[in-house]
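This document starts with one chain, in the form predicted on its own, laid out as structure tokens.
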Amino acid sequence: MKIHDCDVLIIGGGLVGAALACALRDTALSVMVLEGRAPEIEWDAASWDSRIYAISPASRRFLTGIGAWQQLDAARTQRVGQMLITGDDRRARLDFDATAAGADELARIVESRELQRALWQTAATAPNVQLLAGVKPTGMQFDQADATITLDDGRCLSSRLVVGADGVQSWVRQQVGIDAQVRPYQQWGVVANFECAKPHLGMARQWFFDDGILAWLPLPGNRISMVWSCNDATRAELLALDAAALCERVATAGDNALGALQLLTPAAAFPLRLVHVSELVRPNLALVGDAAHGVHPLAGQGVNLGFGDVEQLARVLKAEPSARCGDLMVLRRYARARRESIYLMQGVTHALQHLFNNQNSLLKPLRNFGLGLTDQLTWLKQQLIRHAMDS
């Protein structure tokens, strides 16, 4: 019998990535993270990461069962208990309420980085995991029972599965040649943070444009992190002003709903792109987070469809002996479970997107006037939470 350097090689080490690992800690699984850049598990506690994300209740409920949660400092994250959402007629109006859908919260605003050390430093942890930082893939063969991949600094490894979680451009996803479809949005995400005038109140922000989206997302204190959605223009705009005038062009586009504000990190841009991926399994190998799909931002759902493709893959493989863990069939299990998810979440954000960053001239009331209906119909409105709450 062949001896393998791992049962699970997980090619990532992410928010995904080592989320899984630590989802598979105390198993009998061995587990590897192979990953080309050590996270930065230090900053300066003044400073703000510019990348954050909007953690579901049941994400949460996941990352807590996994021993992350526990990590993370909870100074440096923000409850957020209503959501507040504007047309592009800046009339129509969708209020999510946390307290009147009988729930703690909506969501939780984490930092990337944040997330990252907690994650990180839990699979550090686990006796089973060993995280390999520095290195990278080169080369990748598959066998009927295994997988050999040959890194930079010239070592082989074996494993029963490859994990990719190595994002939206995976290296595992096109040595192996699984055809991803990327549509382009013609849009970048613009972030920044910025300290408010007013508070927040745990209040997330989001207005609807013809040419874009703007959100707003609460920090601790007085703070807020944007995420613009905007076209080639408007970020080339965003990204030449000033502070100051930054500030108040960021202002504006939000009615000045906080007061003034003043910029904590510079404006940064990255591109938008729905991506379909052909499949998410195959012999010895299954993809997850960004690898396996991408979405548009609008929803904040991308990081927590990750963490469901997660947790589905580690209960799909806990269930097996660990000689099973590549086989096709087991892993199967796990692409049937993900793939209506993945696809409502593609397909109602694709939508939306498309709604909204449209300038037809008859589409313009139809789509506020839905917008304020649904504000009007509490039972939909609950239903509406809950799904995501359970995203």
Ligand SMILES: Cc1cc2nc3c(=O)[nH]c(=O)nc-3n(C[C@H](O)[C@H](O)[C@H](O)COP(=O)(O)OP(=O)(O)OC[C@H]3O[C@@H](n4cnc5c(N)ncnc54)[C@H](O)[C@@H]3O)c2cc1C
Second form
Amino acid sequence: MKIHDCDVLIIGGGLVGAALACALRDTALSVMVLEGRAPEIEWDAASWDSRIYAISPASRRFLTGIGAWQQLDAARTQRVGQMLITGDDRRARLDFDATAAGADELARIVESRELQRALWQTAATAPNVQLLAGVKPTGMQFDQADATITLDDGRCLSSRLVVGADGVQSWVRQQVGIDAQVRPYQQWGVVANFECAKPHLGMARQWFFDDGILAWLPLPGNRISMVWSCNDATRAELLALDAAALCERVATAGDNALGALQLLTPAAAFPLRLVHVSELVRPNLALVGDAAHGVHPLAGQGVNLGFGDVEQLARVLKAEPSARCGDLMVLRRYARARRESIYLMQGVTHALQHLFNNQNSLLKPLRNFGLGLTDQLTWLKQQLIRHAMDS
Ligand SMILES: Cc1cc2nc3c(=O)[nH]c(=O)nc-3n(C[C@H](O)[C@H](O)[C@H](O)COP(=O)(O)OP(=O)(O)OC[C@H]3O[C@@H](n4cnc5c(N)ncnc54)[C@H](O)[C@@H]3O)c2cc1C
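The form predicted in complex with the named molecule is what I want next, because the block you gave corresponds to the form predicted on its own; please supply it.
Full complex below, order starting with the chain above.
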């Protein structure tokens, strides 16, 4: 019988890949994670990462279950108790409140690098998980029983199952020729952190303009993190502004809701795209996270969707003997279980993006009316909150 180097080889040890390694800890499966970049695990405690995530209660439960949430520095996380959405007609508002929905919080804000550190360190303590950082695959071949992967340091590995967790440009997906329809939104996510003059009281704010969406997410203390989904002209303008002018521009765009702003971390921009992937599994292969789907960040659900993939894939793998982990019949259970959540999230974020990023003069009053109406419908609001919290 052939001796495999591992049962599950996860290519990409970002948030989603590292979470899968944690979810498979203490199982009979031997797991390896191949990460091209060694993750940052130390930084100046006074600095704040400009990449932050709104972690849904469902993802928080999952992260707690795999032992990673407990590794976070709680003082660097922020509860979101309320969310206020304002339309381009400033009178149209939609307000979500956790307490009114009978929940502790709508989401919890966590820095990307802090979550990455917690996941990476949790995975490192698992006896059945081996982490290989600073190495990349150069080739991959499948035969009936397994996959053979060559690495850029000359090593060669064999695994029953390869999991592509290598992000939106997935090398794994390209190697096996799985088709991905990438539709750029012609928009950028410009991120930056600010200190604000007034307390945010745990409220997330979002403004829908007819040429973009501005989000302010609360950070611990009087700090906020901005994600401004905007067109290329606005991106270029924002990145060219000096600190004082950027603060002024962002404060004004947000109706000076938190008073004057001071820049904490310089602005950076990420391209936004919708990615539809035709297949999530093949024999001895599965895709998770951004390798499997790309969504607009307006609902802050990208990484939450990835954690949902991981939870489901781990559930399916744990229910089978290790020798069957690359079996297509087993992997199809994962793909079937995820299809609806992925399509729903892609559909909703795409439709909202389209509805608001639209100059049509008929749509403008309609969408503002829709916001105001939803705000009046308590039952509908509670359903929306529950869905966002469970996803
Ligand atoms: C502006 C912006 C704001 C966002 N805000 C939110 C939010 O508030 N909430 C939310 O849920 N989501 C948000 N998202 C989405 C979120 O960032 C992604 O969904 C999430 O990072 C996906 O994680 P991942 O691990 O699948 O992929 P990635 O984070 O891309 O990780 C992939 C990993 O694979 C490694 N890798 C790549 N290629 C190779 C290779 N060939 N070999 C080895 N390793 C490789 C990379 O180094 C990386 O570590 C936002 C996205 C953007 C652009």
